[in-house]
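Presented as structure tokens, the chain that follows is alone, the form predicted alone.
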Amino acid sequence: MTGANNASRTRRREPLTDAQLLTTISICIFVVMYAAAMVFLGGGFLKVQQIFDLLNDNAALIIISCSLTIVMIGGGINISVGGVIGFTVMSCALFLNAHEGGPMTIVLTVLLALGIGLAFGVLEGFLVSYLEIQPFIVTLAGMFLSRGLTTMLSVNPVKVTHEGFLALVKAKIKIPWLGYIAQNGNLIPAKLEIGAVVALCVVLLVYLMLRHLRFGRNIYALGGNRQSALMLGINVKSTCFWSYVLSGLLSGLAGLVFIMHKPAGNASVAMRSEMDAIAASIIGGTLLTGGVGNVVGTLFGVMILATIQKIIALSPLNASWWQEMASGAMLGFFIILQSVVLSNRSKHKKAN
């Protein structure tokens, strides 16, 4: 019995991993930032709906940030995700307008979105893993290709007119116990869009995959040390390939979620969103060097960037460049913080 108690105490004393520590820091910073906004700005920040609005407005970004986290943990990069979203949105908008049908049209639209993402994922994964071309070059080409295809489909904005799909866009999940009482005495329930629910499900599924499945552990091993992964018997090329396939599939899903939030397509849809996704992943604790990352931290990375934008939008400094400067400053802060924290932990481990 005593031995069991000692083993239990030993487990409790185990320090946090690098990913857990960086994720904890991201969560704490988000909580402090949001609490400060509640105190100094008040207004919408005092309502739960504000957090739901952050999720509703950034559901597509959450999904592609998860896709970037998967690839970055494996030591790669994918800068084509924004372009894939744009191509998916335009393709789905044109398809919906050309087929005024019932539920089957919506089902085919979902398959179209996932198919586009899957096609880009397979192509880029093959070039990166089996032909061993640098992932930055491959995904840069993928970004140019997807943006070119988007412009080829239509240079003019395309607004979705499919009534069934628009009804799906307007659908909201109401949560009365998280609502608030309006001045007229009516209860205003909190509302969450379907796309936000999909994004949260993606976070949960990717978290479980990375933490509990062999494929997830292989991705961490691949990003930690490629040669060690080979020595452990891991199929490095297959793991790399499927990580890009999954990233592409999530990009197509993000495009579907995007058009469910804003039912229109144009040539500049999701422009620069790949940079926001990379920033959110880094702020959430994912290292560009690979081997370290957590999609829970990525979720809070997105929420940090979204909160910064909301705070600046409600302040006198509501120009777009202030938002970019603040986001850049936050990204730089987290990069420095990661370097300092991980360096100190490494020195501490060597000393012990």
The other form holds:
Amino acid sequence: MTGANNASRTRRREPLTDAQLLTTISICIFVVMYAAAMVFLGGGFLKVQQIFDLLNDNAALIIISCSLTIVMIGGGINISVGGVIGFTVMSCALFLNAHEGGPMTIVLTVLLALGIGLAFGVLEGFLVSYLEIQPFIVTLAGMFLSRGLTTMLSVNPVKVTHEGFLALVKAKIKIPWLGYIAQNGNLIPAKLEIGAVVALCVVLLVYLMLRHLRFGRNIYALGGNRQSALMLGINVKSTCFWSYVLSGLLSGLAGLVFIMHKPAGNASVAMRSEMDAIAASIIGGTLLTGGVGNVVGTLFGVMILATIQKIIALSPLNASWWQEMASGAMLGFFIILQSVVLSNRSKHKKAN
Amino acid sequence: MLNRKKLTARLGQLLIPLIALALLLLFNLLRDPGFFAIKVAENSMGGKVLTGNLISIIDSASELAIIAMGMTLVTAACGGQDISVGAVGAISGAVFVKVLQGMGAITGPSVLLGLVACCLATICFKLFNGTLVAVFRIQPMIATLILYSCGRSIAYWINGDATPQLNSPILSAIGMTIPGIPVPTPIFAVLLVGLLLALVFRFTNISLYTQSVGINQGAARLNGINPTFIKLLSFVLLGVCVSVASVIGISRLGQLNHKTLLVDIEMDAILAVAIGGNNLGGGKFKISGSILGAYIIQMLTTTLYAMNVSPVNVKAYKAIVIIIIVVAGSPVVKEKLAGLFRKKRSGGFPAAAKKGVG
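Please give the other form, namely the form predicted together with the partner chain, since only the form predicted alone has been shown so far.
All chains and molecules follow, beginning with the one already shown.
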């Protein structure tokens, strides 16, 4: 008993690790920003539905950000996630339109989406880990491939007409006690889409995996120092391979979530979303150099980016170029903050 | 036998891109010998110009080749890539057009002034990137992600939503051909930039310093090289390359569209660097490899167009060829091939191909 107490006491005295510190910063900033929006803009921000809307609209982005966080912790990068979403959405839309029928079609669609993601993951993972090609180039080729395949399937937008699937799109989880009273006195319950629930589950599962599974710890070891990981007897190549496979699988899932939010395929679906995902991961405290990162931070990274856009959309500066500039400025602020905080800490450590 | 070895050693990293280029040429020769035809045609102003697929490949790869040269330097010095070149190119174009419009008539001096102004603006933005990389020690890709995501918005802010038309004989001389000279001018721009860089490398130690900073920053610093300065310098040189490319891009079309000017060129430039056999992790570099890479990419695109592949589908085929080229150039495959060619291993070569991951 005393041993356990001692352990917990020493743990409490230990300072936060770099990743925890960065995550804490991003959570604090999100809270401050959201509180400021509540005070100055009021309106929608006072309702719980606003947070749910942010989750609903950005479910796919949350999932690909998790997928990027995994790869980035392992010291790699994956810029094909947006392309894979586009390709998955287009394939699923065409598949659903070509097949009428009940729940079986929907199950097959889910399998198709996951299969596409898996295929890209396996291909990229193999090239990166076993042939030792630079991940940036491999996933860039993956991006070109997926975008090209998308336009090969159809250049024109494809709207999903499958009724069963559209019913699934409209299905929402209603939580009455988080709702609000409308002006006419009716209670409007807070609504959460299935995609948002899936995204939150993904965050939870990836968090648990990175924290508690041997595979997850191996990814950290791989990203922290590849040579040391090798010396420790970790199968570096297979860890790297499976991290890309997982990342691909998650991008397929993100495509599925995307089409459940907006049931239409389009050549420009999720264009440039890989960069948003990278930005979200970085804001959440993941370092591109590898070995440091936290998927909870990533969730807040996405929420910060989404909140900025919402705030600007509601403010007088409502223009897409203001949104982009604000996101860029925010990203710059975070990057510099991280760099300063980390370098101060390392100086402090050296001094001690 | 000895001769071949000597040749291999001299070509080194250029071997794979040269083979790729040769295969592409061979493929085109077998497919349609008419692909190589070069004709003399008259352009809209009555001057005689050379036309043909080869000329158009070399001509339209100019912007890419110029940016790839700068990208090689940044890659070598910082061990990462600048993904903001397209967006910063748009800013540079906006500044160029703003200056031209401010001066009124488009004359020789005003174009020159515009070029200087856009160079300065680009250098400022690149110094911002460079400071983040060199002083704040941020990964280049992340540091440049900021301008990647908001650069085109800044261009919009400078020049508004308009797509100004610029019709002037001077600009068409820059973007297309100078009257009396049958070869498109952008080709000369590539030669000029290449020549200037070659002269700089010949008469200064920048090339050596860049390599040493890229290989081991700490060791370079202990040897009296200032890594911060070298990294900033690489970004400044890239900035100059980007502004030259953006001026060519505007002159070629005779208009500025901040959404499409040099769009997605960052990805192609990084590809060119990689196809040229340069290590994206920094260190040793060969600018000639990157230029070769740029022409390979353009050659591939033009070949696909000539085969009636729809422009929107080109990316997929391009991806497949890129995968083949990088697989052929990957250290593992190289090692296997080297093992096949000579049974007794002299060591050194496979190890040198790999760079320690730190």
